[in-house]
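This document opens with one chain alone, in structure tokens, the form predicted alone.
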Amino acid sequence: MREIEKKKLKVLYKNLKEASRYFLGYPCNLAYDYPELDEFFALSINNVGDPFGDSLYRVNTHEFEREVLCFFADLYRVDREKFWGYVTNGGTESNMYGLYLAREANPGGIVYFSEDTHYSISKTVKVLNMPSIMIRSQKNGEIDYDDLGKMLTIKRESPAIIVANIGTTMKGAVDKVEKILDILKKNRVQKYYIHCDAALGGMILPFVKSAPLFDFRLPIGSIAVSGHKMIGSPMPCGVVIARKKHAERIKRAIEYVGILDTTLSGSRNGHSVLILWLAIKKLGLKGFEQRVGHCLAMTDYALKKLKEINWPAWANENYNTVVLKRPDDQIVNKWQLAVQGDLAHILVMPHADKKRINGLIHELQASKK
């Protein structure tokens, strides 16, 4: 490599390293370290096809992927014999897969999702050509259950495909799945499918005792969770867990790699599987519980410090999203705060310590003067 390219890479690394110091607005966890995996990046690992099958492409981590999936199956309370899933390239793919299964199980079904639902859902219903109805949100970002009931009454004869947000993107609101099920029963909707978008909340709520139920103990169809968020990964990745009976509808044989494929992407990142596997082995359930406890404690700390400087802010219960009055653009850009209208938010992830939070608070206070 020429010196000019080396210099360009050094400049990029320096800029990215500096930007990472001021990173409080998005749900990526920077607190990770996987030196044990360095040697694997010299290998072309492709987890093509079904992780539960054998492939002619043997440079894969399917065995480790199965362990990762079983961890999530246990976490979300589904029998290991009755689930299917795979490690995806991110939350959008996980959500698209959930809605793809929903469509195949309920032809002609209408997708219901709230105003605060992640943009990947509206994109997905267009790609899959699924009819949809957007439901109003409450002020805290949670779905408006009354509006959902009214829409279901009008469309009672059509199968209902409902996206439940287990933590909305901007406000961290959790749609109550049990309440949604009561509304479906009240409106005598016979055919339905519930997909839970638990990109961040899927690794928070299972470790909070007072959190609302959203797992497979309820009659849901699928759950999507991100790997680069609370778990921590240098590359975007996700996991989708679904009931096996739904995945069975879409599998097909791919002769040239000698395996069934029930995924969307076909070729998949085998390195991200190793990252998730190692994080799970290093931390375990106790470690994730401690990590979530740290995030919620720092959320309370951030709210306290914001109150001290009289900066309007609030947070939904059992969640690490601090919603605050939008600061000036200089602060928004420096700290990479997600914004929406006159609101911004802080995502209190595992790397968000008091030093980082105090740095932002100091600048907010200075901006008031």
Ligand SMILES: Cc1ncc(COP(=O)(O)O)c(C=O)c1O
The other form holds:
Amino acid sequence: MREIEKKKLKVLYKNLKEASRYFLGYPCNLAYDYPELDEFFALSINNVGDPFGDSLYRVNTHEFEREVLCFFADLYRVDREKFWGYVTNGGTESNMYGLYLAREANPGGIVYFSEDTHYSISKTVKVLNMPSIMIRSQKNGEIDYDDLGKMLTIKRESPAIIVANIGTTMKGAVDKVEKILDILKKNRVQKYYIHCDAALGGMILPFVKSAPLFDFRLPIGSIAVSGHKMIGSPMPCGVVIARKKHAERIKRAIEYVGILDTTLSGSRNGHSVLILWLAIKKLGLKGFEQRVGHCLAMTDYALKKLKEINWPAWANENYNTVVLKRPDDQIVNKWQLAVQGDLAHILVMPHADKKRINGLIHELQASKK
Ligand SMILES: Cc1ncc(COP(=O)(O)O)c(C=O)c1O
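The form predicted together with the named molecule, contrasted with the form predicted alone above:
Starting with the chain above, the whole complex follows.
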């Protein structure tokens, strides 16, 4: 490599490292370390095709992917014989897959989702050409159940495909799946499919005792969860878990790779599978429970500190998103806080320790003067 390129990379590394020091606004965990996997980055791993099949492309990590999927199947309480899933490129692909299965199971179905829903859902309904109705949100970001009921009454004859947010992007609000089921029953909707977008909440709520239920003990169709969020990964990744009967509907055989085509992507990242596998093995359920406990305790700490300086802020219960009055642009940019109108938020992820939170509070206080 020439000196000029070496220098360019050095500068990039320094800038990225510096930006990571002030990272408080997005739901990515920066506190991870996977040195055990270094040697695998010299291998062209590709998990093309169905993780439960044998491919002609054998430089894959399908066996490890199956272990990862079984971890999530157990976590989300679905029988190992009755689920199907795969490791995706991230939350968006997981959501798109869930809605694809929903559409195939319910031709002509209407997708209902709240206005606080992540933009990947409105993008997906466009890509999949699915009719949709946007439902009002409550002030805390949770779906407005009355509005959902009203809209369902109008279209009672059409199958309903409902996206439940298990933690909205901006306010960390959780749509209550049991309440949604009550509304479907009350409105005598015969055919429905519930997809849970649990990008971040999918690795929070299972570890909080008083959290509302959203898993396969309820009649839901699929769950999307991100890998780079609470688990932590240097590259974006996600997982989708669905009922097997829905995935069966879309599979087809591909001779070229000698495996069933059941995924949205063709070539798939086999390294991210190893990262998720290692994180699961290192932490286990106990470790994730402690991690979530730490994030929620730090969320309380951030709220307390904001109160001390009289900066308006609040958080939804059992969640690590602190919604606050939007600070000036300099602070927003430095701390990479996500913003929406006059609101901003802090995502209290595992790397958000007291030192980092105090740093932001100090600057907020100074900006008031
Ligand atoms: C609730 C929710 N769903 C889906 C996504 C999309 O995830 P990704 O950026 O991994 O595609 C996000 C991203 O932040 C999210 O917050």
